[in-house]
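One chain comes next, on its own, written out as structure tokens in the form predicted alone.
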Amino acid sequence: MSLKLERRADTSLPAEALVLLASILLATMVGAVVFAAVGAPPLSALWVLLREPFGSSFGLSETILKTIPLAFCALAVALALKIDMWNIGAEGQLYMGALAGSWLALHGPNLPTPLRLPAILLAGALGGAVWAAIPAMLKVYGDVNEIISTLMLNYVAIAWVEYFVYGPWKGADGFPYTATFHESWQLPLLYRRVHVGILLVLALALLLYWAERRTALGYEVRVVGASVRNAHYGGIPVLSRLLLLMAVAGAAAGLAGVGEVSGVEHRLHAGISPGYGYTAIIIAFLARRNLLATVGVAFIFAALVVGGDGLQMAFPQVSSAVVQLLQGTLLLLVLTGGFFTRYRLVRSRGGR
């Protein structure tokens, strides 16, 4: 006798929701160990995680600002996993939508003022895509591997950003950030540092959600994600499609870094992104390449931050790798959790 995987028939909506709901609470039991190995009181560390971005609107307004380019950079993510392309470089992206937006409004045309937000926001998206396009190129023309591809792109795009801000665009103090943007060139805020960037990240989830399910091209996605093979059998342009939604997970990215230079710091400098682009993997994952659900575990993972920065600030002691331990951790338990609902072991007899 032994034991084997079987997929199951179906999977209730409520089950996946009942592992969800446990694998939160099992992430906070291990937050809570964590906290008592490292000294702080695990109840009151766990209060501090959960009153920092929701219990003043300080902290709300901070957690909504940290969506905004988790979301873009899950929404990159997500994309590519729908035709089953790993998309490692949303940071690569987000850079390049970053220094493309900063290139324009610091050293482009001189644009009419009601044509400059959107030519910023236009001027990232491309430069997003282009950085994107590359790696898809060369998986459909080279057959060379997108995570290397994507992953190692990135730290050229940071280099390219680090080339500029310590070169020839420092700004006139000679610290290592570019000159701040005139006013016309940056986003209108919405409350406190909120900026116009959460209306318009939820405004391409709600577009990309509709168009995969009620357009003709998303149906081929759907298709292409399935099975290669049955797109070439049935007639649908895979390598095109492929190239055509990359591009559009770059555009996604590099409005991710648009939004930081234009909404939030105003200029370009070294190390404008912690690592949304990488956090956003996780995110993806955890919404299951569902593209509004993007957006709620991005404001989740935003809580987390927010909080972690609020951890750090009452208990020094406790770092910002127990935050990234607790992502890490909620990530593995709600991954294996959603593989057992998909699966069950059931014992086989030999011959059987």
Contents of the next structure:
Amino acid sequence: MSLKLERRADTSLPAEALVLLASILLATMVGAVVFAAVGAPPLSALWVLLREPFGSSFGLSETILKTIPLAFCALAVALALKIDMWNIGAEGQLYMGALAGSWLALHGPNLPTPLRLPAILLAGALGGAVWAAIPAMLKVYGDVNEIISTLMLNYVAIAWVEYFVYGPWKGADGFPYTATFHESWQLPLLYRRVHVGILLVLALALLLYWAERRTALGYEVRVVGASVRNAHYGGIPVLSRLLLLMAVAGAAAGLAGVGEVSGVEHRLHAGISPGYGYTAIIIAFLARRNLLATVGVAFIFAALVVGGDGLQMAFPQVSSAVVQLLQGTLLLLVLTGGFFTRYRLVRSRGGR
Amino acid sequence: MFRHLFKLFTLFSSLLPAFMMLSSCAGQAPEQASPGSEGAPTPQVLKVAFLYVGPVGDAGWSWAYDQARKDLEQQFPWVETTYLESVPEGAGAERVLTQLAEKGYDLVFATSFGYMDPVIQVAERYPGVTFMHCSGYKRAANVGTYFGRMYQAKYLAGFIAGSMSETGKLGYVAPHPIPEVIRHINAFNLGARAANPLATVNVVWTNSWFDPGKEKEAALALLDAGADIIATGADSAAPLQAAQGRGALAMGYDSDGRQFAPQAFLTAPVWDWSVIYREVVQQVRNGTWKSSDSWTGMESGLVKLAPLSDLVPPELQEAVAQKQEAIVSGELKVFAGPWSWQDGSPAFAQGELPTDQQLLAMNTFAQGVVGAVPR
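Given the form predicted alone above, I would also like to look at the protein as it appears in the form predicted together with the partner chain.
Everything in the complex follows now, all chains and molecules, and the chain you saw is the first one.
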């Protein structure tokens, strides 16, 4: 007797929801074990993880603030996944968006004040789009694996930002950050530190979600994603669709970058992203490539970050790595769970 | 494995009391405070928080800081501390600082230069909280700044390196190209040249406070370039280990890291932050604290040279001890002229001394340093 995998006839939505719920529950239990192991009372630690991001207007506002770059980047990853492109480069696209926006705010042409905010957003989107178009072109014209090229370009983008903030744009006090942007280049705040980026990312997610389902372009992309050969056969210009989609994905990540410099930091420095572009990969997968769900999952991950800080404050023995451990566990469990919604283990007798 | 499971079991069986703690989980330290003597409105417990830029396990900067935090808890029963590690520099720190202020912390030590603007911003909104920012220059009524004249110990370390190097080429793993680091490299260089006027200090930047991988690569690149002694200004022990792997000598930084590379370790310029902490917590508690800038050196004990290892010959140990005495007494000034900038132009003439302002803004390498400050 042995075990073998068999594809299930159909996957049901309740089953998927059940898997997600079970995964969260299991991850929570793993978290409790870790807390206990380092000597923090598990229940109160979990409570802090929940209370910190949602329990006060301040906590909630910080969670929403963190959601903005995570959601933009997750959109960038999820969009590319629509056509089976692995965009590991949201981090670099974010940095290029921030670089382009900062250039405009600090050294660009002297635009009339009302044009400045649209212009800086456009610059950020363009910066990200150009940076994402490079691996897309390499893929289309050189058959270069986009996983490698997008990942490598992250380092290049960060090196460019470092070159400017350690070099020509260095602050007057000798520290590696640029001067502060003039107020007319700063995104307006909605509540506490939350800037208009949250509305932009919601609008973008809705727009893309709608476009995917209701436009000809969206239809074509879906066909390409399902089967490149069929798409060719159907006369869809596959390569140009691929380029376009990657550019839009890069633009989304670029908006994350410009949101950080123009809405939060008000200056450029080398550490504006603590790895949003990489966390975004986890988010896009957990959201099962669903563009609307990415925003929701990004919100949960933002809560994890904010809660993680509170956790450290309440229990110094809990290291900052624990939150990353929780994120990784969650991903692993959801992916495993997702596998079992599509396959099942069956016993086979004798057999080959 | 089973022991852990058992531990877990016992912990789960204690869930009920844990549940009852839910609403008050932030305050967990025992409160055995001695009440303020004259019934003054001083808080019974002083809640002190620390922000670290790296993990406390970095065996360097953040670790040295955390030692001083533990010292505080031992010294003063009325001090209650917490800390946050790996807090990103920049606006991200604003959330953490606000959370601390909201939680009722009385005193916050922000221990890296990149926390400067967030500290100023949060301090404005919470005038009742005292903030101490390390290595910055912006102050407010409730924000003080502090740092140490680490360049004194770096000078001594340079003197040892210059005396012991056979190639005359020293390697320096440098984090961020900012005045603090440039000052330290120049002091190391001046010390090395005091022993060997032809010594050079090769510099490789990592652009990061804590990145063991990059620090190791930088140290190896310096060794490849002919350096036989490696010094570092970054936070990990990776350069020490890289040097030991190649049979070269090395010096640590921030905290005594000899256990990481016993065959390479000469000494390390180290911080003893408890000197400042003890003073500040008492001032804040007594209500005598005032915003100021504190910048002391070896004379206060804030800056030290870790005990020299046996690899340093006895005569040299003696010479270093004499130089250290001269620094403490004020007889030896590290940056006293004459010396020149990297391009050969004179920096300070015979008998001339830079002001603190000039030291704090130092942005150019001295003659003898090989490498460039990014422009």
